[in-house]
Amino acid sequence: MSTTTALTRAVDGLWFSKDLSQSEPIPEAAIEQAVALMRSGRLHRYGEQGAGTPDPSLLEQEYATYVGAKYCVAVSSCGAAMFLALKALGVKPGDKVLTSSFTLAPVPGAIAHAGAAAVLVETRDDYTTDLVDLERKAVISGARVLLLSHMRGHIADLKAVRDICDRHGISLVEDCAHTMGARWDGQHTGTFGRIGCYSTQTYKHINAGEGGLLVTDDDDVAAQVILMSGCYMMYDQHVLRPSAEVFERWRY
């Protein structure tokens, strides 16, 4: 039966019925805050007028604290976050990028938007990335980035993944669209590699309609992502931001 209809089945003699396509309602407090924001007129995240810190910057600060990252940058989607991650890591047209074969279109789409070529890594029967195939393709592909999907919440052994990447000089980018809030061995997904990318699309753990979050501990990555996502002057409106000297390295 399609997930666009109510699912009904017997489990231990009990009947379960739930429309899995129905998103959770927005809490009243959030609705009130959204209305207050609309009344203020300050809908763009950067602005030359208005007191106080822009709401997206407060979100960045709160989410970075939550996962234990140095920086968080809010962008338009998880797909955008992954594309920016690849660009910030120096992926150029024609480069190869390792990625999961069990994934969704925005992941290879981010690689395609960067002009790179996806090298698919096999998937195990438990729906996690095959680490034997990952090591083999890390050797033969020449790729310098792994864009790893934790698809449908199935998480590979991230310490083993990181060890493989470290041995072969590969930067790990985690697609955590399905694992916001999940941990591996007590550590948040998205914090094992250079960059973690999350989704706040309607059917994800935080419902913003559409949106994405990128986390990193790398000053240069954070500055590049802020610049490439559309901020060309008002860096100080990000509570979490690298120093002015880091922006100067990348602004042109």
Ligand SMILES: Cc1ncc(COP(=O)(O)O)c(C=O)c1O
Second form
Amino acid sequence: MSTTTALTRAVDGLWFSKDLSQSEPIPEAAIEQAVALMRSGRLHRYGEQGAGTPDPSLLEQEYATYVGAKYCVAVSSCGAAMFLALKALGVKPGDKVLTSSFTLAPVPGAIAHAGAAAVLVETRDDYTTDLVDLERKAVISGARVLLLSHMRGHIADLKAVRDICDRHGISLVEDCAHTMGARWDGQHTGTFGRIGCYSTQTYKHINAGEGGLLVTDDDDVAAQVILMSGCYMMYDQHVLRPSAEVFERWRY
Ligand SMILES: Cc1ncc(COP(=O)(O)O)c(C=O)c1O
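Let's compare: the form predicted alone is above, so bring in the form predicted in complex with the named molecule.
Now the full complex is given, and it begins with the chain already shown.
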């Protein structure tokens, strides 16, 4: 029996006919939109002045409204979003960053890209991050950032996580690669801390091939992420953006 077939076998001996490793087809409306975009030739997210609002900016606006965040910045992957999140929060080479031990390589990878050191927090039998170990390691490590994965959709008590972070002066970044659309106590995952990061890679909830979304309510984080992901002049093409004064604080 192949691994894929084994995975599609239901618990009580029943069989699903659906192969869960197969992607869903891209909806016709999305295919038409992609073709229209190719006909326009306007594939870069920033257009020359006067060409109207670029599509990625409309996506940012729609996604921020959906999760209830002030800003959303669309980037090339969730890995890129997490790296930018750490940089925008001021993580420097040699710093320690708390993170879930049950996660995927791009998560400690983002920490390594920032030159920081991952401090792994234990995982409970229910696959969520162990909050007793989190508090212990928050004290021992002196880390200022927690990059928390809601792995395979298992979500720790986010209000308790936020309380621990507040008590120890830690900024929470949520890795929501597996929880786009999921809520904790009625609130979207990704909105409990300073920053939420999502993936739109093919095997995630929205299939863009590759892609990521970062959400935040913080003006300074949003401006830095827009600047560090490559926008050095056309900020005003982001429908959702902080004021010009905030960009002035960070642009150099
Ligand atoms: C838990 C988790 N976090 C982060 C990522 C990174 O997402 P991306 O491929 O968009 O960089 C993945 C990718 O599969 C993941 O499974």
